[in-house]
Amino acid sequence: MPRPSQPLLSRQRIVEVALRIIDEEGLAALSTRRLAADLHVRAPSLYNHFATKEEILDAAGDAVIAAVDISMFGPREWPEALRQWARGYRAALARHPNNVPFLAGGPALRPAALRLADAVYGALLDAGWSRSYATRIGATMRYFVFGSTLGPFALGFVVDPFGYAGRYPHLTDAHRLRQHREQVDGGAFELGLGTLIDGLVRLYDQTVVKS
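Can you show how this chain looks by itself in the form predicted alone?
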């Protein structure tokens, strides 16, 4: 039989299928046995491309981060760059919510995640922020973005109006929040982002411009 024109297995294909399993069923569903079955190969074949399951998890997580646009750092002033980046970061994470708890642990040695961290930190340094402030601002932005994707606020309330009536007089409309999830959660993100950026601009004027 002629050899196939394309290899049957590649790192990219493994990552794509691993990410699909995580997206559909969660991190706990991913195992080398399950991944091999979905790829129609034997499990040992995976180790020609990845040494461990942890490496596969890292690669799948990094594929999520690789979709985050960081091209605004440099051409844009740092406040607007942070604003645009945070929106894109949240959108990328929202497309893969089951991966968020894993990625929240930090960039480790994942290339895309480290490029992202380097771009943010470098842009802040170039703008005149001290290393200390640049580190803390990067961390603050990351906390905010990840926090906004870990658990949608609007979905935290039950749809039964009788669950709140009488006992919680200020929550009589809480059962309607699920119907307006994007308005509530998206609006809360924009409110928090705007407040955060405005505060950083004031801090910049006080600590960098005046120094």
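Requested next: the structure of the form predicted together with another copy of the chain (the form predicted alone having been shown above).
Shown next is a single chain and nothing more.
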């Protein structure tokens, strides 16, 4: 049966299933054959909807970013808006950790990612920051959010405690980090976020409000 009367595929269905495979089994598990199989279809059929596999990854990545809330810009004061946005951004990425390496490359031309960049930059300009500062603040926040989701600290160490014993005197408990994963990475994120925003408020009072 070369072709059914109703199309089996759509860009949306493909992206949904691709995202599920990436979430459950990792980026490496997403092959065109595997994706097609889960859609009850053969691999080449995907090319009727996307030009390359890269395009599918782009779409899946943008779906992750599209879930980031930006409604706090405007109603809220900029420091609190920035804090809430960063938390939501991190949470959205943390929900799809296997996708983060791909997203880390930057917004490129993905619409949701550009909408995000535009919102933050615009909010900082509205608050009175110069273009130069707004750019650097946006970049700094991006560094921090991506860093915190890309290489979750607690997962970077190996489970085997004997891997570290002796040679690295201070890492004797490193293998236990995994057990406190969210406490460690969540705590580190909040520590850094609070520190950054407090510092920016201080800078704001010195440079923007020079009253």
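Only the largest set of C-alpha atoms that superpose within 1.5 Å between the two forms is called the rigid core. Source: prediction; values computed, not measured. Numbering follows the first chain given and starts at 1.
Remark: the rigid domain rotation between the two forms, smaller part against larger, is 13°, computed from C-alpha superpositions. Fit the two forms on the rigid core and the C-alpha of H175 turns out 4.8 Å off between the two forms.
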